[in-house]
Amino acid sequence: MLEVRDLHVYYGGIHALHGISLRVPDGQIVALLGANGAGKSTTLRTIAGIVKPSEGDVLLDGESLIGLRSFEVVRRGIAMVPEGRRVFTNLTVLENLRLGAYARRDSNQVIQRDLQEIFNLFPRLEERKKQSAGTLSGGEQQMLALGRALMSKPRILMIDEPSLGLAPVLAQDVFEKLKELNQAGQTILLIEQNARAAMSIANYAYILETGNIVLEGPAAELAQQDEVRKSYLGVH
């Protein structure tokens, strides 16, 4: 569905990707791995339309998103949750999902409709719907951040750090849920610092280094190389 090729991105004179390639087929789940400034945020800037790249390009069923801005990303059907989830605090929880669907041209029943099957996803956003956004929790916020993301109807949700920040049985309601979306159908190209949970949840891997893809493989299969244990999963 989504492939990325052979992208380079320069910020001023840093070489921050050096020609990545990467596929995201329909369905899965694909992780990408690697340290803090390996370029795996940049790599998701980049896809959304917020960050230009010098060379490469970047295709959603083999049409080039090069060029576009990000509201035409985003109606193109590829949504991001940014690092550190973005919520607009002095909004409602409310307020805050209906302007996930702004790039929408459909009708406010079928927004109305939508809202309920996230709703439906998060019940603890119905409870909080008319707090403001800046009152919830980390783990609640982050669940706001998820249904705002998914309210734009994404063919593809893109997702940068989510368990960041959160007490790890949060973490594992956020990859919990991640997974459930991902069962009903939803495409998830994820970034995670911790590559334990991410492999457990994804299909296929890619760590990056500096820029480069270092390695890929199915996720399963990744987790058992040496190299990869004792790198990212802390395994001696």
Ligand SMILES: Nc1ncnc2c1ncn2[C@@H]1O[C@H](COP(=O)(O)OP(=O)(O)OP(=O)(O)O)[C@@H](O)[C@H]1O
Given for the second form:
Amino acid sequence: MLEVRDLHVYYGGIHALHGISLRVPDGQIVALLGANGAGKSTTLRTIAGIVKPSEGDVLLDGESLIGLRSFEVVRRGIAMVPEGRRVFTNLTVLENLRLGAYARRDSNQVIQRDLQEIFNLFPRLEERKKQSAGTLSGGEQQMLALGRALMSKPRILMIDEPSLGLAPVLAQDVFEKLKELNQAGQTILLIEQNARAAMSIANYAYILETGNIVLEGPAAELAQQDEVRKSYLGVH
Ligand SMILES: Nc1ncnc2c1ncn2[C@@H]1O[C@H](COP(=O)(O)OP(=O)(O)OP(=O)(O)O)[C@@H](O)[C@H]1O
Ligand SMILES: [Mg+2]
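Given the form predicted on its own above, produce the structure of the same protein in the form predicted together with the ligand.
Expanding to the full complex; the earlier chain stays at the top.
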């Protein structure tokens, strides 16, 4: 299990995280929801070892990840799909996917087999494997970013706003894929502004407001609360 304890993060004078704590148990989808600037990406970047907290801890099975470099965090089994996808636009689809496996020590044969699994999950990527990633549509790039993260064989997949900029139908596809992956055992920490879609696939959800967790609970229960319905689900 991944556990974040009392995390504080500053960017210069800006206190972005005010002591947040959360847990991601194995096999679950945990959603982290909240408005623009709430601190969602900062939380993921801190777990990934990109941002250093001033206080608090990030633990994987009770062992601290603080101080590890980001590639070492990947090697421990935590992969991140950053906000805005960030595929390497000048590289081909295949090259992007292979890069996802860079921190692994497995044989080429094993990596080849995993590539085939990604292509089974995302047939569009196989059709376009020799195409440069920059020429893919937004939805295809999101699939590629997801596929690249999966190529690191993560124990925990962290994904930052997968539905951003996607048409509703494509966003729905991405959520379906995440659900499928989870049903096959993948643990996921999902960040979303689309609270409705996220809560429909998550086991548990946390709601972040200006660097504080203000609400948490089983996703199905949270989605029933008046406060959540009004502020996050647009139900009046
Ligand atoms: N590199 C940075 N330097 C200074 N301030 C930053 C930096 N990155 C984030 N912040 C600030 O920290 C706060 C949290 O930002 P963060 O990106 O974590 O929010 P978010 O919840 O992911 O928002 P969004 O939904 O818009 O992506 C914001 O007030 C933001 O302006
Ligand atoms: Mg963000």
